[in-house]
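One chain comes next, on its own, written as structure tokens: the form predicted alone.
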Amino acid sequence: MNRMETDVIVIGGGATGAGTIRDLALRGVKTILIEKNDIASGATGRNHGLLHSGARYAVKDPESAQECIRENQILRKIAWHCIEDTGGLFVTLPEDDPAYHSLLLDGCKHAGIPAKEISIKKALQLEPNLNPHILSAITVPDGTIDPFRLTSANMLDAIERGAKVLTHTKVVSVIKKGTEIIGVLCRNIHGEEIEIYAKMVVNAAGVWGQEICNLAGIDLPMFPSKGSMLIIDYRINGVVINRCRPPADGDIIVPGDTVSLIGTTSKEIPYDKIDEYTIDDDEIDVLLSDGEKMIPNVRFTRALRAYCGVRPLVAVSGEKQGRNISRGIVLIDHKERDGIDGLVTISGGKLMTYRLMAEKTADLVCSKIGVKAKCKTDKIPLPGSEHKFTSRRTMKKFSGIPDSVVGSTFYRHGQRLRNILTTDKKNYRLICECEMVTEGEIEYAIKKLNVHDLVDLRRRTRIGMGPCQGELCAYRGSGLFHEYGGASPEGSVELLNDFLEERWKGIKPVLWGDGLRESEFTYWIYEGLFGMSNLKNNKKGLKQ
């Protein structure tokens, strides 16, 4: 059995995890980070993406509002290369209670978020195809931000400065010495165990966490609260829309690289169904009503995907309802809770405030370990954000390669654009049209990046992400993996129809009219083209 040792071990490789071993890396402290799946495959990458103002939370909880809007004002300055400044407006639709307007003003006003009433005219010209029959807006500094690119650039900064991260590795037991947690035991996607000691455990493994305290023989209820967002085939609105109400499904379109999302619901699900991510037809019905109350041009759009994530919720007030439960942050020292030495759990929060959240997490470790250094990771850029510089002097850098090419990828990794584009055309050949993803961009995530299968590659890249699903480009990163991952040829098979698995999951929900015909095109292609579940190793075929 492989033996390891390190000063904190963190078990869950979402934001918070990521943000934890930065924070923790930057401190000198000694990290090795653990994730049964991939980076952000939980909650984090099953969001909608939104850079919180703060605003939603103005009203019911201003403690959260004041936590996004300081948050959102730090990563704009140390993760720019994640985060497009959309602005975002609040708008009131005629069946909504006036009321509310003032409320949110109000609210905003004394969580300091800036917030401002304009005109019906203004709002229609911010964004063209708004509703026209709206009754007030209120500006906001909403954005979007990429979780994944996110949570990369965290991981990919901690490890140039010590840490480790084992990712399709999972925590199979703790190991105990009387009260005190001393270690874990995992297993990795090879079945090799390992056993890593530690003088602190933390448990960042979100809505799972509570399975982690189970191993630890600590009692953490969590009460699972579905959310379900639609993506549509086209990028139909350049600003963040929100609904001027109190939270509620379907309440909000925002504007994602090439296409735009609408969100979202919650729905209360048992524990035991928390690894089946499911969307009922009620949800997509509401999302796309909802939807188009706001943007009347949803109902010209196709649905592309539908997905869900789960809301890690732990109830200290009592609460144990979805929307009633705060989004605020739990951090909890299991010696005080429940006389257990060596663990600590971060919970509940969001992805505005994960950086937050880390920091709060990284000040209780380094206390029980004895560590005085304190965080800098508000001020120290993320990798790709080191100085920022304008997209014109990036392109007369690459004079010969596309403009597009480079400004995609330059919006998608920022500075670390120089390690990734060549002049050399088979480096910026395009793999992925929709999304604007090279050659030379797969190859360094495959290198560089963790990349294990091509599900992993969609989170660094966004490669079949784009209005085909991967139609186009999957047979071809495929490839890459023989060429540069070292994949055998029947294992790039392998990947492929595995890719093509996880794809369909979001596109069965949505299968009607052009999404239909999309799907029996893609089919073709691949079963009727390339015999997709007669070649030989291909374990499941694409037999939907």
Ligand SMILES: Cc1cc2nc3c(=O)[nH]c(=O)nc-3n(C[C@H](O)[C@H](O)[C@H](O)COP(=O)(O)OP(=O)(O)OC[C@H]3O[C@@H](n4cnc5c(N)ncnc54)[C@H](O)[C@@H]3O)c2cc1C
Given for the second form:
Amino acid sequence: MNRMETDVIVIGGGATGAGTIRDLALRGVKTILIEKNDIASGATGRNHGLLHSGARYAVKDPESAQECIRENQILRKIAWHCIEDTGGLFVTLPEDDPAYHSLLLDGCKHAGIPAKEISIKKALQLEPNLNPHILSAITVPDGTIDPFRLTSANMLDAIERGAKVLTHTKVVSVIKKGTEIIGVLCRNIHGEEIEIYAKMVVNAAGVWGQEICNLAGIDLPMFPSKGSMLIIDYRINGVVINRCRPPADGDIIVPGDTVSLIGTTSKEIPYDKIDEYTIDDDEIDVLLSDGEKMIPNVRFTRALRAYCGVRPLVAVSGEKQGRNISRGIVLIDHKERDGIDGLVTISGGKLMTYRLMAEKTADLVCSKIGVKAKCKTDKIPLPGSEHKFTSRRTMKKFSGIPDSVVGSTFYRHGQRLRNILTTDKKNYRLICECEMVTEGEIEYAIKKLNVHDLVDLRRRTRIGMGPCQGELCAYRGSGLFHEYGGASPEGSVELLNDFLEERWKGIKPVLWGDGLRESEFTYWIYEGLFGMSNLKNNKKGLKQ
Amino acid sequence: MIKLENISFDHCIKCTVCTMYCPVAQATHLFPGPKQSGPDAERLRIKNPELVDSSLKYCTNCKRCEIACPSNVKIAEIIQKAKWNYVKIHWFRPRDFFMSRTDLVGSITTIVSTITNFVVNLKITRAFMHIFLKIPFTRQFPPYAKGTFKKLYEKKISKTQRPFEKRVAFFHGCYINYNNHSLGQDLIRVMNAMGYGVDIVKEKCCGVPLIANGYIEKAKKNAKFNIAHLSKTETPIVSTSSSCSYALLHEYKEFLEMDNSGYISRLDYITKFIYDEFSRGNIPKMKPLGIRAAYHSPCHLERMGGVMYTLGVLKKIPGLELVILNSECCGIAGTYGFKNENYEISQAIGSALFKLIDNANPEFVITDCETCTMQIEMNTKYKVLHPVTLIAMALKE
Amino acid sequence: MIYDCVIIGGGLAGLTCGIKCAKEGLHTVIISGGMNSLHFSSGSIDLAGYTEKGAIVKKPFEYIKDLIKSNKEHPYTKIGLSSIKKSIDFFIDELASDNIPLNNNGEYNHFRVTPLGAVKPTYLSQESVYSSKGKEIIKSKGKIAILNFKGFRDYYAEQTAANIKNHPIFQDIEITVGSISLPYYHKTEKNLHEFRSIDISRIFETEKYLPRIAEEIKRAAGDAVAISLPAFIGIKNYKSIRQKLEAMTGKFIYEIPTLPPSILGLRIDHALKDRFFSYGGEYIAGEKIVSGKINKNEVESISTLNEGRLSEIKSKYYVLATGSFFSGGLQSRLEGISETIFDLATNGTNPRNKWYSKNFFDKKSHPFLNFGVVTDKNLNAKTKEGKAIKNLLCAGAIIGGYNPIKEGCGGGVAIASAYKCAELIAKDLKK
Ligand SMILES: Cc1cc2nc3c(=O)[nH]c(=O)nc-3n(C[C@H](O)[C@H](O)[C@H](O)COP(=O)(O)OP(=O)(O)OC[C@H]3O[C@@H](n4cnc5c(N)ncnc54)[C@H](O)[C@@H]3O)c2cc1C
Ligand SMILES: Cc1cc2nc3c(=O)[nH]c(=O)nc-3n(C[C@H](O)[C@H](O)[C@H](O)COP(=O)(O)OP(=O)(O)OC[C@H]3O[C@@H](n4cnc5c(N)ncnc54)[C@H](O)[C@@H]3O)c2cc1C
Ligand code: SF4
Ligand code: SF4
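Moving on from the form predicted alone, please list the structure of the form predicted together with this ligand.
Below is the whole assembly, all chains and molecules, this chain first.
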């Protein structure tokens, strides 16, 4: 068995966990992060990536609203390459209660969110695809944030400062000494066990935090709430569109990178169903018909996929009723709550408050292990966001490579593009043609960004996330995976199989129209032409 | 802004077929092809208009990609629209100005045609054009005729048309007006033989070269003029140019987004009109020609679905042995091949067609398009004729 | 003008039907809205590859004979064994006269190797995929080199090699992997690493670089007796290019398909079009049929739509060969499945969540692949009211009731149904 030692163990490779190890690394604390799948594979990679202005909470939850606007402004500075300043609109539809409009304006004013009423004409100029029958519109400083890049950049920085990240490694039990937790026992995908000892363990396992607590003999009930979202083939809107009414199903359309997302539904689900991620046809119908009310084009556009995430709502002091459960940041010192030393749980909050959550956690951890250093994450930019460049200037620098390729790489990796693009022709050839992912980017990800399979690769690069959902690039990606030493040739074919299966999960619920045509085509290629299922016969044949 | 009508890129299933059939992508790897320049890049350009590539300029707007696409993606149209954004900043202008004003240049040069024809073919002039206007040294220009067809019609032809009761309006286009009067005269003979008198309409250049060179506002102005005058007519309207027809029928509406409903149901490319007449039994008396000719289908006619009618008409000409050439682009694509940076590509594109023609070794080549005619005549030893000219040749006196 | 036969859709089915009709002297036109699925296919014709349970079929005709007895709705049942056999012979003859000889293994299926190194049963293949010489080499356990072009992104030889080594056929054969580099060939050449198979096949077509490529092959293949290349050794004159390369290298050349476009399929497409033209057929590309008029169970006319104007086309017979969803013959919407031109009856009537299986590579494949138009026993399309349309026949992937991938019968059904349609039409019109 392997044995490791460190100062702090962080369980969970979502934004919160990644932010925590970065924060600690900046304070000189040694950490190891353990993630059972890949980074951002939990709630972090399963939301609509809204960089809240706080306006969505301004009426009901002023505290969250203030948190949001503060973090919003910080992230724009330290993580500009993960963020797009799209701006946001709150629009009132004829069927909505017009009174909410002024409630919202008041709430925003109170929380310090710069919200402004604009004319309908202006709103339509800003967002030409908007339903022209809206009654009023308010602008707010909403934006979008890419969760994969954000998490990856946090980890990259932490690693560069000495932290360790173990992905595809699951915490299976905690190591206890009396009432103190002194480490964890993990198992990786190869079945190897690793014992890690540390002064403190941070439970940043999101909705799975309940299980971690169970391992430690602590009861921390969570009330999982599932939200489903729909991805639309291209950006039908450039500005975040919110319905001006109390938050409800299907009331937001977020432009994210090359696509738009319609969000979300909300369904309480039993805890034992949190890993199922099934999307029901009625959820799709709700999202489409409500989305269509804000942007009529929705109905005519290809739906690329549907997916869902699970919000962890924590019952801090044992309430069982949904309403009273906190939606804010929950930081629990289990010594205080349960008399168990060496463990803190961080949960709740939002993707975009990850930094604040990390700061609070790191403060608590540091106070326990006697580290005096203060938080610096609000000042020091993330890797890729070091200096602000414009994409135009960057394109000039790489003249010879198509602007669309340089621009896309720049959009994804910010300043780190200098570690990725070169004028070598093999380097900048396209592997994923829909999202303009180059071979150089894939090489960089495989070598530098802790990638184990094609699904991981997708999270770092967007390969296979465009309209064809991997029809061409999946095969190329698998070939390169072998070429760059990530897998054996046979292994790379298995990765290809797994990748297409993973894509299928999200395609199935929206299988109609051009999406179905695309799938028929992909199926013909990989099953008809390439004979994926026939590979099983190869081995079977061998046995006979 | 994304309009509903412009979202055909959303249907693309990334099959790569368009790129396979793009003559430019075939001739040069400077052009990444319709798939990447069209539907792929469109999603990025919607995200950020700065992500527009300079390589768009290589597209000739031949529409072959659209014909090949199994998903009905208006690939060429997407590319032309994206081009404008790029064009505004980057293209060399004086030459494009000169070349896209076919009517302006035409009306000046036809007045002094002998001198023009002499001057444009002088070595020194060509060197000047090569360096300053970026027009290739070896490029031959179509000779300009003496005076305009319009004048000719008004002076000599119009009175001969009076006796006919059935009438068609003729959109003659710049080529007939300035360069090739005889095709116009052929048309009149054929129409007369079929019992139609020919009127001509007030017209300006259809705008194809303007669109190709990114002068959209000017193109819209011309379109407005033409729409107004064509809409005033009450008879069927014909055009002998496949490109003009394509502009009048398609580009005005789909690309310039103008309302051409005032005439659209009455306007046809000439062979469609003749085909319909033939089908009704109105076939003029023809004598056997005894000619072996190869037919080349121009890109825009294919896109309009007009090849079927041209072939139908040609097949009715007695004694015409027809070799139908495999569909290939000639490479000239309007003003495209007249530019330095495109010259080689243009020739490379055309080479497949030239080879086909050489192999067929006909007496004449037949095609519907004037720029194809120039390109083929410059690059092969064959004389090129318009389908209407062939009918005229077959007419019994 | 009234045609004898208008064929809607110019794929494997439409072209085969067109050739037969034109050859019978009928005035035939094919109208095709876009390029067909041959552009992506293996170029091998699958007749019957797998049983209902997924086992490999050894003798396809025997299998079909049994199928006809047990499955009344299968297109093969409606076509009948003798027409199926005739159609295959006809197809072989036609392609042979266009320099694309197709080989078969008598009454047995043979195998083709896929890029992933899987081994699939099929019935007819080009010489570079199946030939007696290739069979001999495998029998005598000759060494094989699997080659790729350096920097070609649409094929990965290592995967092929690693996986076929697991297959009993290749178990004791020495297999190596190598790569060859492409000669610099064009002035404006830019990024060779973004070449598609078609670009490379065009380099082969020039024949200029064959000696250099042959040298490269010899270097990379060492003492192997056979080599495999990603399929791109030319389209039109592939046969002679392959012969030349074999002579220059002294090695047997095998071909493996690539990501689209698939040159192997393209060769068939080109050859079929050539055949069709040679019989005087008319082919209208880029025209979509948008609607059709049906009156008293007979199609009166069909229409194209250009610039907002409908143009009618009339014919004595119409053949619907518009392919499945992918080519646009069928359409799926949230509300359901429909046929796009005539709104005919289809067998895809179940709700949306019953169109697919749980896994992408599911043992059961996917129900949507079975969807298509409902026909009567003579392949006449049926209206939603269940009436057969007298002069509208169906061919190819538009026909419902079979799963071309799961059963491994896509090409076979397309050819046989097309041939059957042509036979029926010719018989009737020549009366
Ligand atoms: C539908 C939906 C929409 C949302 N929209 C937004 C939005 O627009 N903007 C916004 O700011 N926020 C949004 N959120 C909230 C946001 O997604 C989450 O608050 C945030 O991502 C939580 O991050 P996390 O790192 O705490 O948890 P997670 O991302 O869930 O990370 C927990 C990680 O722990 C790992 N783990 C679990 N058990 C173990 C174990 N035993 N061993 C090792 N690792 C383990 C998991 O694999 C997982 O990766 C949304 C949430 C949902 C559900
Ligand atoms: C990727 C792929 C790989 C394959 N591999 C193999 C293989 O290895 N072996 C094998 O035996 N089979 C294979 N097949 C199956 C076989 O090729 C098909 O079953 C067969 O080609 C179907 O032919 P088709 O003519 O019916 O349809 P298609 O080839 O799809 O052709 C239909 C044509 O109709 C046109 N069309 C559609 N609607 C209209 C309209 N309204 N108006 C005018 N035209 C229209 C389309 O543009 C298209 O050109 C493969 C298929 C695919 C897609
Ligand atoms: S219009 Fe012609 S040149 Fe332009 S992309 Fe299409 S096929 Fe190529
Ligand atoms: S042919 Fe059409 S569907 Fe295929 S890649 Fe080109 S645009 Fe897309």
